[in-house]
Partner chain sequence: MKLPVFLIPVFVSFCLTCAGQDTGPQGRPDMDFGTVTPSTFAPVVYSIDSTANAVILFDHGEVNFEPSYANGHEFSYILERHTRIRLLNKNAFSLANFTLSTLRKSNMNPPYIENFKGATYNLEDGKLVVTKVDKSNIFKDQNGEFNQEKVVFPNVKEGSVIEYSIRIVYPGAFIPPWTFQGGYPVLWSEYDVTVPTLYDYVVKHQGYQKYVVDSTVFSTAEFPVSFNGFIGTWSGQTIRRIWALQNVPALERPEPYTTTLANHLSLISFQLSAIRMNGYNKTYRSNWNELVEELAKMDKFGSPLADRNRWVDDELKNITAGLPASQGSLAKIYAYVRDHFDCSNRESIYMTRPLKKVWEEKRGNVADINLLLIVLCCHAGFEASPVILSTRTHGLAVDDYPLLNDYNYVICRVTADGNTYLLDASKPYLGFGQLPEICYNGWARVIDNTLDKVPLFSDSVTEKRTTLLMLANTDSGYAGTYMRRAGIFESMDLRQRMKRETPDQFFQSLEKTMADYKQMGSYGFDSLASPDQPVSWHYTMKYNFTRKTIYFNPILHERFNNNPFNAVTRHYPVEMPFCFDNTYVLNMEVPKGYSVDQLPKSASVKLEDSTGLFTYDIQSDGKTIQFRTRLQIRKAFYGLDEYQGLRDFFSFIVGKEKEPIVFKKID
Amino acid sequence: MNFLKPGLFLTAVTLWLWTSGQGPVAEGIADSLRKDAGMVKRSDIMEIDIESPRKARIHRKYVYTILNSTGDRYADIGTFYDKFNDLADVTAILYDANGKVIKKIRKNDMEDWSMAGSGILMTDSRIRFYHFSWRSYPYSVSFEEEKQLNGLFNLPDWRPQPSPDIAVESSSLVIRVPAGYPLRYKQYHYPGQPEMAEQKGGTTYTWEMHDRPASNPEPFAPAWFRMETSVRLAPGEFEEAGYKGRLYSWADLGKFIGGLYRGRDELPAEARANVHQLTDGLKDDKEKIAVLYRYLQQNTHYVGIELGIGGWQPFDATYVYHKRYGDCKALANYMVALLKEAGIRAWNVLIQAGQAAPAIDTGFACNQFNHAIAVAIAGSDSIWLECTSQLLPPGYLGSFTADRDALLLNDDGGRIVHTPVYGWKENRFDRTVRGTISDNGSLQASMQTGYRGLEQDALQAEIDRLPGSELTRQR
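Generate the single chain structure for that sequence, in the form predicted alone.
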């Protein structure tokens, strides 16, 4: 069966769904698409019209049929917006198994949630959300939205089958760009190339997927994101909040981010004096790094405030010194400023954080990062610093950011580096039990357990979280 085929993106199914007098009905779904599926994508079309390096319009319309309770989560309607993603309009419709309309909603009917929380105190990122409460299977939902992008630094990915329990009848990505615009893309598990059509004033790119059944992943199979079909997009030229950039290489990305950081590493006189008071008497660079890292940990704490371009541009070092807080990039930038004042080479580093985070694709330069750390150089050693932690020792990253590629921001823009790998020598779990058995058969024993490296991460996190009374309480 040919699961993927370029061609007319308005398939017969799409035309039927939107031109007939009724909504989607489940009888039209092939048996091959019902197997192992919680939801079937009847049609999903995302159209992106790029107007200039700083303006684009996104139109998306989909129709999902929910077959059973495992697919109910796909009936939740949600869409993101912020300063750079202007949500113009949203509509959604709930249908029963026969295509009868049960409920219609518009943008103002949806809940409006802030994305603050989970460490973010303040942000202008928000979500419009609506939950359809309908459990008579099968049922269908349609969704349509229109967005205006005010900056092209982040373009959406196309993931037609984002989970193995989804079957796909039809899914399409259509991108229209002005003549000569340098659209960049990378395909994953997509055979062939997109259909391209040259038209007056521009070019249209089309990717399609049809008749892809759901799957039942085998135990110990690779993560789904490593196997699914997808297309990643990036602009060649873009503008974000008045800052212009290019995105043909990692050095280009580093130069753009470096422009956002420029001039924000200046320390006030009082902070510079503190640095010299702490480090001038020390001869070893590793000791200087450790002293300044402890100074950072004792005098600042993490607070996420990300408004507008502040999602990528840090508070300046003077602000962090006086206010004693910042988000990850602000604290890392402040740490680098302290180190440089002490004569230590140091850089900011962008990274994809999270224990289960997917590895970045180093072969395709684009925004793939969600966190910032710092690295300092002492002789031939790199000392990695997690600046949002008030407890980690200098040089230790833990499972949150260890063993992955990252973008180091330097004077040439940026280059890919790899964070420390903790192997079997560093990660140890040792347990010793000593006991004696008395004549009557009773056992007296003592147990000593040692944790090192990544083995101690979760336990140390609990120790750091619990109050002293809980740590000493007898269990």
The other form holds:
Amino acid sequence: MNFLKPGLFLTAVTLWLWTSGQGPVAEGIADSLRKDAGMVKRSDIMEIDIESPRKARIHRKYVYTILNSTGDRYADIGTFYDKFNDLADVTAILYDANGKVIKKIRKNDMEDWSMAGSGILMTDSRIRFYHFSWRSYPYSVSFEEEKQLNGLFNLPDWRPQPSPDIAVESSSLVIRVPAGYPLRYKQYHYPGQPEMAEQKGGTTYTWEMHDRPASNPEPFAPAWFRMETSVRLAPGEFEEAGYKGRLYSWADLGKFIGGLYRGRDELPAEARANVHQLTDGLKDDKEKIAVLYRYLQQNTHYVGIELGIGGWQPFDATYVYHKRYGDCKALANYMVALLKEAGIRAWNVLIQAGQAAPAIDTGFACNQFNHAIAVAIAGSDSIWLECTSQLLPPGYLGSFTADRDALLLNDDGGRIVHTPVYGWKENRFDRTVRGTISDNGSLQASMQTGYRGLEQDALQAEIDRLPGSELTRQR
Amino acid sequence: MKLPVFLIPVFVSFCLTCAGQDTGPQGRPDMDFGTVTPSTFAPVVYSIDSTANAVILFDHGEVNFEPSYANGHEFSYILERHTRIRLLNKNAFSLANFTLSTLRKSNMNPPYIENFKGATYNLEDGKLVVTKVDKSNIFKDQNGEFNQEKVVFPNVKEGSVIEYSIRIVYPGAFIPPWTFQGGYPVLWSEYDVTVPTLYDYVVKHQGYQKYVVDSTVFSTAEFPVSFNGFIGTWSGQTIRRIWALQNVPALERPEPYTTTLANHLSLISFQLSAIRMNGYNKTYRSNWNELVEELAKMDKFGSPLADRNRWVDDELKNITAGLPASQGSLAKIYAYVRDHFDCSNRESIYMTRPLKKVWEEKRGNVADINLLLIVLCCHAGFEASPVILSTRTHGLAVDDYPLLNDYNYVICRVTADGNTYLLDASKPYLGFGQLPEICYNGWARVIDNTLDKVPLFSDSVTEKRTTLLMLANTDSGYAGTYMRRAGIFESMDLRQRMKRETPDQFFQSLEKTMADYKQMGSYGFDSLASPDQPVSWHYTMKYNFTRKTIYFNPILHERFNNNPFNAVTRHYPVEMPFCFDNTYVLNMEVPKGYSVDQLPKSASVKLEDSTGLFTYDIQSDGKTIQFRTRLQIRKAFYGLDEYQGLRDFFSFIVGKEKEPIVFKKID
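For comparison with the form predicted alone, kindly provide the form predicted together with the partner chain.
Following is the full complex, with the preceding chain placed first.
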């Protein structure tokens, strides 16, 4: 074991320099770390103290030196908080090239914004934000915050080098867990194992990165998040807003979420009557699903409201029936309730949505989801249903959620399933042009174009959204 | 800005001796809350616009004054707004959830929301079903400086009617503006405002619609007032003005070359111009003289400029390095401020912090930065004054009626070596003497004793672009160079763009558009980092011609592929962002092994008033081809009656620019 890690030494030196009144200066940065870098992390320590399944404390402190204008965005100070993450205090300081303090701010000097916007109407996820600006390079910013986690369902990731234009002098993650509490973690591109130290009352895990230069990714290189060093954390036992759970497997995650959903699929009598009126006369399950999906689409619409545990617990089916709105999980839950009433087997599915979203890591059970859909069985076919769309046909998901692993919530908790793949056979673009070229060189032609599968997503959205006159004008 | 009105809340008397009618005009709907009946649902489609996703059945605003409101002891206006909307299809469901924002705290008493009432109506089996908006549908939030109330109407489906009424209190003498026109058609929009003649207002009307109601009713009132220590009782006339528009079409989608729809929509706005009563008279901004005096005294505008500011002299020494006052030293001062200060987005003519703080933190808004520049210039021995203007997206300021709220941007006018310059140091991509495009929006006013007007119109500036393409038969094949020198505004755009992408990415995307027989060689930008110079970009290329027939279009990278004025009808006048003058020159040798089979004919076309000119000159002696095309637009504003001419003009250009030179392989 190395006693004198160079990075730790540097951190100690810089810390000593600050306490002696001098702010961070760029002189100490090695040339190898300046190359290709917009910003250099002088030090970045995240300490997580897990006190119980219900409580953890996070202390983060970093110092960044910004070398040129490409690194300006790293001077922005932002920190998230919500009902489960209390922000106790924040201190941030801006230093000029000589280490002189230009500005120092505390939590109350920062702007306070809701994370609502683009689809989410109301949420208690919030951000404290401050924009430091300085135009003479290099300059530095330091940041220190103390957060209390009231529930371990979501633990932060450690990403020492979140972008290739960042060079890292030193970054570390230190986690303390009480005795007997197993820490679940997964490392990506991290050489070796974390350092573990037993102390009375618990164990400390440490991951570190030192002297990692910035890089210039080659064209068509994989997305940076696939190449960067990171550590993902998840709890074993945890508690969130009074609901207890464990997270050792996908089934465990499913059981916890299932517990939040329990009892919320009761339909009022009028709704049940509607279901039977619509489907009792139909013989084919596929038809029943289609009819009920259309019923959902015509009678509800999406409004994003996520508050507290309501970020995970859906509005109950009765609420959605009466209000005619809900977010993705409320609408999916309502859909499943309608289907079950018609005697169809159906389940809620948690998924990471987005056309370019990264695939979930099925080898590590933890929360990797941002959306909920539903799936129903008709004979030997699975019919997938995007419940926030009032325009998609039943059984078609589109690029938003196609071709990826997801978590199906069932009576045993949950299991990983894979959504339909739309491949080159399904995604067709056919265009036929029939024309005549006359003697003077002009062409008179008619053109017919067919779009299938994912090819038609964009065009169909436009057709649904715009009136005919506008469509013609745009074409 | 706090108005000096303090009220002793005692006794108010109203005397209604009406002079005027109150009969409803034809078409005026019943605008009481809850008067929705099954017949409201009758229309499946509305004749005003059969493709509308929603129709505003009515939008009613009523403003009344309260001499002393609630516990505020302050004269206030109360706006009651009541709106009823028919949602025809799901595309308009976003109207059923909205956010009401009010400023949380500030030096002035901001307006606040007092009451919100809402309901959704549906027709089910011929019966009217009412679902009220209750507490569970309203979410309170805070964002930055704003308090927000987010409302979600329940039980909404296609065909539903929603209505809401909201009461907003405006402490002070500010009357909120009213917009008659928006993104959806409105069947009836009415604004009903009652003011005591104690206050005089300048009323600005905008839009092309004619009022169907425009009435005035007089009455009297009496109440105690207090201004700056003067205490008295005001008694006099009140005026009630009602304006209404019927069948207002939705704002048309922005058409190409419209500056901003905000300049065209129907609206009314008010600005206080005087307080008048016996014993106390105060005029506000009725003319520029008074306005300039007022601004000069403000601690957020003129008074910091008049301070000693001794610290400036020391800082100046470092910047000008002892140079005497000249254009050279002025340019140094300007460049220093432009390059070392960070400007926030908030546009305003008022400073946000003391000058010294602006200097220390090296940041501020447009006013902070440009007023600081003026102070530096004055201390360096130059004559410098602020100039205020309204930017393009902010709407048009009417110079004849100075309304301070109409102005949102400050620049500097500085004289050096006998020349006058307009400077804006708030954007890193501006060169000395250059202003951003958004500033060219009408008359700007110099805030000093001269009271000068500065014309900053779209046609005050001409954007000049020059492009040169040369191609020849060389030892290594048919090759050449392309060079474009951008105009002032295109240079600004390119500088901003090159902060987000790299030159490599720029040229790579250009290369993707090239035919397979064309290959790009070396490439580069010039003067990207020198804002005083225009930006040029250039690249070398090689062509590998193998086919029997080559269709070569002589114009690269700047053809009008489509007529920007394609639409048969136009709703708004055409507003070019600036005049322009684009010249394109091509000198080429005929490719070896080929001969000219077809050469486009030279041609020219111009607009009726000659403000638009397009020339296309091409000639060839069989071995070389010289080509030159020039497009000049010398006027920035074209009225609706000139649209057809403009359309034909561009139609000709599009057609002409499509014509290729045809080369045929020599056997």
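Take the two forms, superpose them, and find the largest set of C-alpha atoms that agree within 1.5 Å; that set is the rigid core. Positions refer to the first chain, counted from 1. Since the structure is predicted, the reported quantities are computational estimates derived from the model, not experimental observations.
Participant: Answer yes if the Cα of residue 421 shifts by 2 angstroms or more between these two forms on a rigid-core superposition, and no otherwise.
Facilitator: Stays below the 2 Å threshold, so no.
Participant: So, with the core fitted, how far does residue 445 move at its Cα between these two forms, in angstrom?
Facilitator: Core-aligned C-alpha shift comes out at 2.3 Å.
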